[in-house]
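Just one chain is shown here, as structure tokens, and it is the form predicted on its own.
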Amino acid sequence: MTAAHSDAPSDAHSTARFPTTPESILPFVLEVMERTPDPRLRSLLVSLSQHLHQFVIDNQVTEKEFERAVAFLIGIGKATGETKNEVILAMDLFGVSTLVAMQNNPPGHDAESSTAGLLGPFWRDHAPVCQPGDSIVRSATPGIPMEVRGVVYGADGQPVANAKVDVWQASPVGLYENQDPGQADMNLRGLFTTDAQGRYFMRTVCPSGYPVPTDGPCGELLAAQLRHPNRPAHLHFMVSSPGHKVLITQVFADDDSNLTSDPVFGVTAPLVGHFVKHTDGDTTTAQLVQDFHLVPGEMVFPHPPIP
């Protein structure tokens, strides 16, 4: 005998809880997120879920806008490769990279501790080892010759011998060597070691400002916001010594017109250097004296954004 069909919900379904409104979805999500065993990961996932749901509700995000946001995330992933990291660039353009650097590198116990800056998307590991006074110009690179020197000080305020000073920069045409087939591999990159008095000394050419890559989704974002892509001229430094936190920073040219409109929000007052230029007849040269003051900590290096 066939059982009679019934449209009544089963007992299991009648007692189950389901979301009924947009606001009611979050508690179900949080219940799942809070099962995460690792306490730090659990805290981050709960907070991220809360902020994402609140953002969608506060702004009444449409399906079309959601699809566009997903396409942007997919696009920055696809645009990341051996010559650029579009994901890092996106974090830069939202000011998140600077926020993380500033939040995790507060000034040290003394007023002289150096200010951290962005790693940026173009650092490469294994820069060529250089001797004091070496030039990091490795192929034809027109530009104003520049000498850069300074002293690395430790947490005790004393000069640090054998500290490593990793430096990299864009060429005067605004391209890092991995972006430009006309430059030799590792052009304008070098790894220096301080002497017994904590001094480093290098030769290069003056950097110039350059546009961040605009051939991907980040470029579309800048265009949509009517923002210019031009970073002010700068040198990148990574300074390290055992017993000290690795200092990642940038030094900006004080005469650059884009200091106050850096698209990645990377310029802070302590990072503006004094690029001194001298002209003798038809020859112009430049000098930068830049000391670095390290703080105590673990010597941990970042993961290279590009190979």
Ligand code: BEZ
Given for the second form:
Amino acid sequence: MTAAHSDAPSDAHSTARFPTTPESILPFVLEVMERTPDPRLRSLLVSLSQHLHQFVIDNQVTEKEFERAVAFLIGIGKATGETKNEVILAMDLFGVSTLVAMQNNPPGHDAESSTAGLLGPFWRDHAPVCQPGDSIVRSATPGIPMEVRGVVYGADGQPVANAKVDVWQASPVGLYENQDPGQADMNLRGLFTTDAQGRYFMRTVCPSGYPVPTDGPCGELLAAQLRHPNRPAHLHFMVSSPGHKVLITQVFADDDSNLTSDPVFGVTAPLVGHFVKHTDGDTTTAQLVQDFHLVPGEMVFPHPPIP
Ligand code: BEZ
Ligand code: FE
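Now that we've seen the form predicted on its own, could you pull up the form predicted together with the named molecule?
Now the complete complex, all chains and molecules, led by this one.
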């Protein structure tokens, strides 16, 4: 280093080139973010930087709190694996997954289109192909036998033949098959195809409410907030047909006491189904009639949250 450099700060070392206050860091960050070539990525990164900095300043976030937040993020990454996706679960618990689903799936052109809902962490691709009337119960499963049927309508309001209706649900023991060695692989999962009249028909058991996984960082979060983990009983559906946007949705049992306190904020009024129960002597059965209305769009499937 020369004497000239050590005597006084050069222009390159003047305070104008460095942040001096908490608030003055952001412009330096934004200058870097603004250089991102992709315009959409640039705009997202600029906005994210602004929100993050504002959050830290508004809340006077301490070093300990920052460390805790980082530990939470590391924890949800580490807890994600073959049987669950804790990162998606975290997004669900903040209502972000429902927000993204709702924001990107406004009611369709005929105001009749089915409402989309969050995907959740438990959809698996390649569900077993089923014929009309097949049962998706693949190993001993408690619960009231249930028939589910309906019609898939297309963008033109006409029934859609050969639409795919992918369905998945938790066992009434409170676990999806991938979480439970006691269930057969792909238990309570199936892929149905609509007939020439757009109809699908399946057999299953009436779903029960179940807790979201609480054995990871998200469980700690719920406990710290005194929130219960129990989702109201529901069936998941993913309905697809070429030329239509893939419809990801859930249908909730109308008699569930947790409908208004879903920990992942997934229930909206149009998603509450009419589960009809019928008792004959000792036998109770249930029926659900659920139509789906698709909107025009690209048939793009999500990445499976678990393999
Ligand atoms: C589910 O319904 O599969 C689910 C959704 C969000 C979090 C956990 C589970
Ligand atoms: Fe579910």
